[in-house]
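There is one chain below, alone, in structure tokens, taken in the form predicted alone.
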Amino acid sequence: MEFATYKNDVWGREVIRGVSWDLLWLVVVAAFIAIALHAIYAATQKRAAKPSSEGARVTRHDTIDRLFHWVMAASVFALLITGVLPIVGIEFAWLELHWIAGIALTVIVLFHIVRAVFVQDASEMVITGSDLKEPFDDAKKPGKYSAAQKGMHAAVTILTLLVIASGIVMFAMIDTPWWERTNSLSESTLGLVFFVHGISTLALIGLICLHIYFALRPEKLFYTRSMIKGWISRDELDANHDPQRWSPDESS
């Protein structure tokens, strides 16, 4: 199985066309194998008593951050639906919907970057040496985010920025309400852009499968609830987090 497809340019030279979309099925199968293996492993582990969701509550996610998360999720799913379905043979007028969703994703990500740098504590998402010890020491609890959550965030950040950057270049090459299509890039350069866009999209598909799986696991559902309602209980905080590393405010 190849990672890329090739073609001959106008001069007869072989240049890259883009990613090989045969990899899509490899990514999906690999993701579901990883999910199955983790589910089997988790089923063999002794579960601690589930902390109560009753009683005092603390704020985990502000309203604006929850809104960002769901708008980004909607934009990404819109991009995947409009970008991948035509590739697997489901034809519809997808291009305009695709670039509109791409603009939405770009705007919301830029907003999040500004907020993370100037309003939030960006260090909360930095992977530290202490984070790396968590998987090997059951007594070691994370701060606001675990090592796995930080790793997922870092991977999604890199892939999303690659998708956006390559998407902006591709956007400049098509007809829009603001400009007409140009052919300013060589076929080889444009093919490389298509490859970066495609391979980062495939990697995102795999990560999204894993993200949804972990978000729906019974012991992680309180995190999903916090992304909807904003809070976790004090009991859930004490059971899953180190208060010396994260001491959130009480939720009203």
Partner chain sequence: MASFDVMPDVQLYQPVELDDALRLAEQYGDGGWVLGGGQDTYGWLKDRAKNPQAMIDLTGVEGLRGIRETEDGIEIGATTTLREIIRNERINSDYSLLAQAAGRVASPQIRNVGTLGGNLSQDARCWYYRRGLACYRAGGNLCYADGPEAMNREHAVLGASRCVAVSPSDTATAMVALEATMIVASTTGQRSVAAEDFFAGPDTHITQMTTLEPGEILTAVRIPSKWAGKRFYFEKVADRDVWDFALVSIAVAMSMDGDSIAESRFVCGGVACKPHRLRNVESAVRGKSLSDENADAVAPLASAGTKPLNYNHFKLPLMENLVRRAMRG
The other form holds:
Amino acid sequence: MEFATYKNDVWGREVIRGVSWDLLWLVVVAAFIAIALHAIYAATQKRAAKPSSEGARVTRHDTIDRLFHWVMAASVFALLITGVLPIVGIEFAWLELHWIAGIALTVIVLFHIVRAVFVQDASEMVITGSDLKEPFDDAKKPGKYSAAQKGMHAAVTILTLLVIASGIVMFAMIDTPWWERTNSLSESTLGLVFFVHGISTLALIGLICLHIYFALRPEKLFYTRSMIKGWISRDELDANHDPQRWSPDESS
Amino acid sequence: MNPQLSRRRFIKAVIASSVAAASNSGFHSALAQDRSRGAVERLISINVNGQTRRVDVAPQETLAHTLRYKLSLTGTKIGCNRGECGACTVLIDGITNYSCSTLTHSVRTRAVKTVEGLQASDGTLHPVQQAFIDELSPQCGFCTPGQVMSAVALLSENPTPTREEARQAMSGNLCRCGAYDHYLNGVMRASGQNS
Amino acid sequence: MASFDVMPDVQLYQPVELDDALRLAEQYGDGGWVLGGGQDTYGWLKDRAKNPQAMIDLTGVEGLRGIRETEDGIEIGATTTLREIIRNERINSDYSLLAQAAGRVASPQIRNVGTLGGNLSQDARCWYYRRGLACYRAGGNLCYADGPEAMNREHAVLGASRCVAVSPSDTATAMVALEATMIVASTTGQRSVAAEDFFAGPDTHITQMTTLEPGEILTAVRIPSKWAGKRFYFEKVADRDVWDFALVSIAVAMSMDGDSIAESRFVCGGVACKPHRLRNVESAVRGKSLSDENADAVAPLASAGTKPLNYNHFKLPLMENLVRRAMRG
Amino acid sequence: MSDYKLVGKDFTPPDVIGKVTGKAKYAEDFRVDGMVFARMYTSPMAHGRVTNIDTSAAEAMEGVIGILTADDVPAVDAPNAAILTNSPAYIGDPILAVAALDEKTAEDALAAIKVEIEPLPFVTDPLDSLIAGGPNAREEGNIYARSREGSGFKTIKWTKEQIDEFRAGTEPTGEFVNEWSYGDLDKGFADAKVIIEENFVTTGYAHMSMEPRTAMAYWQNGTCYVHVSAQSHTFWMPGLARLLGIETKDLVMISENTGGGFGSKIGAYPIAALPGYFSKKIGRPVQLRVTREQEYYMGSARVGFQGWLRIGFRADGKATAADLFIVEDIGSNATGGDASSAGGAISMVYDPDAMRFRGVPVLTNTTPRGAQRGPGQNQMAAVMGPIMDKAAKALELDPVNVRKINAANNDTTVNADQHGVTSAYLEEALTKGAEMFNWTERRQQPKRNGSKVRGLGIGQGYHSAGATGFDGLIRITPDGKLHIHTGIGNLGTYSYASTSRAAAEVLKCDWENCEIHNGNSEKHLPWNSYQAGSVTTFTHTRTNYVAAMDALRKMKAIAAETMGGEPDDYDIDGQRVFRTDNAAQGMSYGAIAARAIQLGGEYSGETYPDDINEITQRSVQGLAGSGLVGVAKDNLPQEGTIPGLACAFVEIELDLETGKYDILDYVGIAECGTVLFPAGLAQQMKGGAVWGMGMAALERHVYDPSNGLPANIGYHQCGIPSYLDVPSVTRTDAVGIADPQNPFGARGIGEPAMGCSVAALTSAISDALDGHIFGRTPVSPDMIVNHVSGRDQSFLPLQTNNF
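Having seen the form predicted alone, could you now give me the structure of the form predicted in complex with the partner chain?
Let us now look at the entire complex, which starts with that chain.
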């Protein structure tokens, strides 16, 4: 299977056209296999006692961050729906919706970067040496974010930035209310941009599948709740986090 | 992103990528069972200028190709091979066709007439041919066989056309020499309406 | 680049039953090429710019041919030739708009074999695309015809989305004006679709001109009696009066109430990727009579919303002028 | 002079029958045993350098016989076109060829060949190359100037300001390479009452002959047999032999019929030699069928002009001075100077008191250019049509009269050296045309009818129409037949036949008793001129005349020797030689021929004049002993330019709303001396009219400047006029005054027939639009619609090769 598709440029030279969308199938299947394997694995493990969600609560996500997350999710889904459905043959006028959602995503991501760097404690998300030991040492508990969460965040960050960067280049290649398209890139460069956009999209699809899966897993559901309501219980905190590394205030 | 894949196409791509590509040869090997659904055989008979000719014809072959390369009827010219000039015009069941844009397999049950089939058995020229000589219609002559065939088709349907009707009927035949006026004179003469 | 010229290897099927044709179309899907008169086929194949595995020749399917009366108008089989349409009495008396449009297609020889279905579903004539370049329409990732220096005199002034090719079909405009219905068959059954929805723009179908899916076959076109015998106007402006495609064309159907227009359909060809209805003109002329004054009054509406490219802004006054001519007494 | 039996009478040229029956054979219709089919791979890039060719996959294919690359053929110096090249300079430049058992296999093989090309800068509009910093079409430079002093590359750049000023319509101040002038230009303009200054574009366009330039070749015992689409015949042979690297004695060239040329097949073109090299390499006959698209690429094209003209007229309409500057688009190669010829045409047709021509030929990465029907003269005619009307309007004179007062006549002097003409009667042509056209009455009719407006136009065309110094060769056989051997190509003008009748006329032979030998160099053909440039009629009535006079002299000498007396005692008629004083005493032509064989020597071609061309010499050697041979070089006196002239009157009805126009009436008048073959002349005048209509309205090169791609590569896009784009009836006539320097008074007409048409149309379009001058060909409907609706045109002033 090819990762990329190729075409002839205006002078008949072979250049990259973009990602091979056959990979979409592979990604979807791979994600589901991974999920299935994990689910089977998890089912065979002795289930630890589920910490109570009652009692004292601590704030995990501020309202603004939760809002950010869901707006981002909405824009990502809008982008995936408008970008991928036409590829699998569900035809509709997708292009305008796609770039509008793309602008939304770009703006919200910029906001998040600014907030993460200047307002929040960005180090919470930095992957450290101890994070790497964490999965192999039951005694080790994470700070605010687990190694898996940090890894997911890092991957999503890189892919999203790639998809945004390539998307902005592609945006210049279409007519919009603000400018006429430029056709300024060489065809091979343009093909590379399409490839980056496509391959990051595919990787994101896979990661999002996993993300949703983990978000819905019973033992992780409290994180999802926290992304909706903002809090986790003290019990949940104690069971999953190292208070040395993360000690949030109690909330009301 | 390229919506080059429709639903069916996508599903097909899935099958192709997960199993093995259904290659061209795969389709060909399935031909026998396709015959009943209209797959064509190579050795066919076609009726050209009143004679039935047995000829080996590839499925995709054009009539112009068969006439010129297989039956040595080189009076039919290939000027563009794209249906944009008319030099290859022949009659199929009396109607003008661009033979460069006609599949030979589609004329199996029909009568093809080329410029070589117009003369009477005693060698007498068709009235259109004679009129084209009398009016000095051709210049370089490369488009002439096509012009002759268009004129023959017109007159068999409308023996006394007006000059404007003739102009319309002949309009699918280019002449780079620009001999249109003389061709029309020829058509009018052949119809007995001397120009 | 080889400048190919002869037909490459491709299988040919000549089914006599529609069901067989549909099964073949289904079986080959994207690799199948449904063939009418073939006048928009062989060039693609000879150029090796399109490489189907099999041609499915519909002209042997008896049921797809001919012009029939229906309860509400007429039905024209998809493989009915343009020649048959031009010469048909019923069409000439009641739907002369279609006869006129068909009469302006290409050249006599092409009309002799070219089918209605083929003419309606023919591919775009953008010269970049026809060269076999891998543009958006050919599944690529850019449009060559809309660069800063691109030569795009014949391209779209409306409805472009990445691709700027136009609908080249002369009969398509007439069919939209006549509110025809397309009958589309596949192995899973039959659907009917309004002519207006049959044609597809690049915003939804960038690699296709119609909403036909692989495996589907256009079997017939039904024209309702609604517009039978009404007032029509057709004009096609092209460089040459043979072969050439419309720079701009117009097909108009008007039902008159006395001197004034009760209802109308104004459809332009050659300006967008599908036949373009001038809805604002249609509503502006309602209740108006045919006159020079009214013609001048509504003509400017014709070019509303247009967005010309480097070399095609002449299409704006041309559209207006054609509306003007249709509206004259 | 009207007592000619053949000259001026219609006849049926022998090749017409084959054309209407399909038996006429063109190069592509020949098949020989073992013949294989070749196809070419042409450059996809406008300018580049081939770095690698991988043919391994193609060579492994069943049915593939061989591959020919640039390494297998001689290299040529840029910018001349090579048979095959590794340095393509336009899209479509041939790089390699494949031969296979059938065409499909050859194309399958092409699809499997990988050619890597390193791109180089390219340019499609001369002004884009001329501007400072602009790309050069060739690595050696952007100018290729040919002159008697020497030819070579140069690089010339103008400043942006100079380009802008040129576009704005003022006199170009940039560097140029060609110049000539006569008279006092300043005085001329000082004498002028009206001075008109215009810039203009005439876009180049493809010849697009109906027959693509197919060639087939094979070798037998060291002789190369070449079947080829050629518009000349023996004139071709030295060039073709040179291309093949052989001598003309080792070449047999067969060109029985040729499907049009229009200047694109005058001399041997490189691709004609490809099958010869290929056949030698693989040891089999090779046919190369050129596709329509390839015919566009290498089938030659008209040179484009971007120019500026200032011309002054006295109050009575006489042209006093003309100042002409032309930037020539010479494509990727270089051709003879269309631009200088355009200047020459002004000096002939309008004969100003003083004139200056300046020009700069710029290379572009567009298709190679060559002569096309009236090269230079007809572009100029198109430009001058509306300018003469503008002058007439400004001077308040009738447009016919302005043309008449300047019309070429017997006193006209032409070109820089201001030499004379053999004869010229353009005023008579204008008078005749105006009468036939009812010019005066038509001028009175109302112009406007609804959205339609009528326009009247007048055009004039010119081309020099004759050459000298070629050979004539005829033969009378013992069966009494007159055999006329002609090495003129058979292009469809029938001049190979009509000029042959000159020999029959001299020898008073019945035409039924004559046989023409042509089309195959094995048929012993004499050295003849090119079948182009309107030259054949003048040139070969002369060669056939001198050959016939040679035969006549010999017949009389044989009669005297056989029957006594002096040669001068004998005369001819009824295909007999007889004593003037006793007609009963004589010999038939057959008997004379038999006697010539007995006598040998010069009578039967055992000896021949030593001033005839070696090709003629070999032909005489081949015929020696088979009859009475008449052979001679045309050494008849000749002085001055031999003008072919024509004028046309046209009425159009232009629709202001669609930009389309109908040609309601067309009258073309030829001024070509005595009419040799009336039906043939009508053909030329009408065919030329159609060409003019195509140039005026439809035909042009279009190139995308960002990637060099040509848009108009097929018949559909090229817009060759069809039946419905030209009038159903065109009317023609001729002045018919004999030229003193031709034994029959005849001159040629092929190119002026077109020039007068394109000029009449540009004039009529301008007239319909109240004198608006587009200064451009073609004028397409979009331009008219834009003009009428008050919109700007889509293109830059002076932009070319665009829509």
